Amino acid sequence: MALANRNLVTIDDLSNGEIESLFSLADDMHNAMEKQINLCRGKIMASLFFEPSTRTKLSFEAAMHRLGGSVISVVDVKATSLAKGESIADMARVVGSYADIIVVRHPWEGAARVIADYAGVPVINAGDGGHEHPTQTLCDLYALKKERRTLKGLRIALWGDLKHGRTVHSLTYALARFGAIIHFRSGPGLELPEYVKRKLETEYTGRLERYENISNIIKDSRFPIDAIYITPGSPHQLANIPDVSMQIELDKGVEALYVTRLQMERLSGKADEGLKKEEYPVVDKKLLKGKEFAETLVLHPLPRVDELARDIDADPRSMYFKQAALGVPVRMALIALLLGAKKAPAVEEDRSFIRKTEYTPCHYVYGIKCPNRNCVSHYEKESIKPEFTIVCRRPLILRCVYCEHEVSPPFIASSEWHEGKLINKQYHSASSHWARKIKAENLIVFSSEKDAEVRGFKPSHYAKKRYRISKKEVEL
């Protein structure tokens, strides 16, 4: 299996089989670290970290040095031409001419994708804002698999800041793909973003049970949860009785607990008002005495603050320092594969937990902006334009290709009309039946009536109407 010249921007850039192959190579490298010194000799890695990092940055650089390569690095945006107004697209072109591979961490969500589009060499996303952190997920999966042997059917709880935690977002997708059962326990106001929930519900074959459906079952639990993602690979006799089925899953406890800190650097704006640090859930000895945690591994991407007590560091269930150490062989394997220095053996792939989902690009977008104010599309206006795919037709929902946040445009039309195929050139409410009737490749979306009318469209009698849509009607 060859991964040469590929990018790793999101965890979805690697298939399950490719991840398994990477782990096999990581095992080989871990067991013979000193024998890898000539694999990437003469190759240069550019380490571009525009946000603070200890483990990710140093493990990548250690990995490149252990492969025999060299590292050039930037750690402060103020020391680069970005501070002078240079676009990250131009920076990517230049750095791509200096290095053979680029590792980038950036505060803007989607920045890694832009750099990958322009660099001309493999690009690895080491964290883009609150979006994704795919190599941390590789390290997390690798640690879990070494301890539990398989990810299929693994019961794992994701704990803490699920809203801003990029490690959680990448890990959630990967766990669903491998057939894990995921319990979500967030801090108050820090639940999974809606776009992550939608992806779970539309792209994977399990079912997501949300809080309103399970609150009556878990009233007295020591481990309150917001939602649970149940894989179809874990059937039991009472699966046709939802409440009993859920209680059985909860009574089993969890095999792994993935803890994350409150992402203070990403808290801002009205959406995060009222968050109280003292209400953030804490993992300590008292919690782990519960029967549901008797055999539970505790993981954390680090750094920790107050959410993970130091009194459990010596507990044999605590995996977080071992988890960090495994980052070096995993990243060695990834770098070697992307540079073509190694080929990993092909692994048979289980795709039974993944739906075949193909989204159509929305080509005609007028005035629509990504609602995520930290999206790269708001900053790189000269080199990129907002781009969206159509993820749902009723109601009409578009997904930003850079950060994956969603937006629902208010008005629509068809491109066939201004090509002279129809006499009338009209626009409609996006909540009308036209959202489904217009072919995806012909769909035009507008942010306002003004955007439509300045382009010569007139309102149809559907333009002013609003239609209520039930959950059952939501579909691709």
Ligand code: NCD
Given for the second form:
Amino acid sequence: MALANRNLVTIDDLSNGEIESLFSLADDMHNAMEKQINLCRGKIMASLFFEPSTRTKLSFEAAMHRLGGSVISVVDVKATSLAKGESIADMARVVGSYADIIVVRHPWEGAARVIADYAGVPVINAGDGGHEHPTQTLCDLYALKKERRTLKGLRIALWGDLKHGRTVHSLTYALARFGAIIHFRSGPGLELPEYVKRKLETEYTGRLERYENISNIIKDSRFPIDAIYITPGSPHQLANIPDVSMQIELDKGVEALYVTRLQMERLSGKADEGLKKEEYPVVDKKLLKGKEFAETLVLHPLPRVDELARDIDADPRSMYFKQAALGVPVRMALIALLLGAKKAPAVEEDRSFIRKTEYTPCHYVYGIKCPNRNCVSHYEKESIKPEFTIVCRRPLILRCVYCEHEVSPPFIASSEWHEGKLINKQYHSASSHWARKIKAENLIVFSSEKDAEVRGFKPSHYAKKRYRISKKEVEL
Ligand code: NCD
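Please give the corresponding structure for the form predicted together with N-carbamoyl-L-aspartate (NCD), as opposed to the form predicted alone shown earlier.
Zooming out: every chain and molecule, the one shown earlier first.
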């Protein structure tokens, strides 16, 4: 399996087979830690942490030392030329000429992608704002697999701050790809972001049941959830799951609880106004007494605050310290593979959960900005421009290529206007049927009427109205 020279920016950069073979190498590392000392001798890892970190940073650095390599590091933006206004793209070019591999944590969502685009050496995302944290997911899956052998059919609840928790986002995608059944149990106002839900609905083979559709089934449940993602053995079974089966599914409880803390540092004024911190769900001895949790493993990426009571630390179901310890062999395997110091044993891909990956890029974007204030596209204006892919035609939805947040432009036109007839240089409401009619490769999007008009487009008959799109017309 060829992993040499690749990046790990999102968990979807690795196929299921590649993750499995990385785990088998992690087993070898775990079983003979001291014997790996010559694997990466002479190689340098740059460890760039622009946000606090204990586990991720130290386990990466420990991993590189165990492989015999060296580490150069930065822990503070203020100690780098970023503080003088240098772009992260320029920083990436320079650091890429000093080191053989870069591990980066940055508060901007999409920062790791920009660094990977410019560094010229493998880049590992160690957390980009509230977006993704793929190596934590590798540790989480590895810990789960060690206890439960397979992830297929595993019932797991993701618990806490599902909105801002980057570990949750990466883990959700991976669990969906491995065929797990995911119960989402968020704190109030902290549900999964819309873009994560849409990815689950459109890219993976299972089915997401949103709260709106299951509220009457789950209202009496002791364990309230906001949504459930189901991947039965074969995708066509999904169409027929009646409410009764859903009730049975819920009654089975979960085999693992993945607890996360409230991401205080990511709460953003208006969007998180009115958040009831006192209602944040807590996992403690009392909760675990319930018979539905008799065999439930408790995981947490750590650090914990108040959401995970200390009274369960000695409980055999508590896995979180073991999970953190596994970070070293997993990251040793990852570094060795990306540096080409090891080849991963080939593992056959399970074709039943292959995800859709290809979306058409939107080539003509005028005035549209990513709605996520924390997206790297708002900060790195010199080195990148806003870029989007078309994830849904009707209603029209674009996805930012950096942070994956979604935007729905209000006006559209076709780039084919110039085919002889100037009269066709018209723009339309994006809610009109034109959103489907214009070929994706010709689609022009505008943020306002003015944006269209300064480019010589005139309003069509379909520009003035917002059209309602019936369920039947929705087209992904
Ligand atoms: C997580 C992170 O940084 O996102 N921690 C980690 O890497 N182990 C989770 C958190 O900070 O809550």
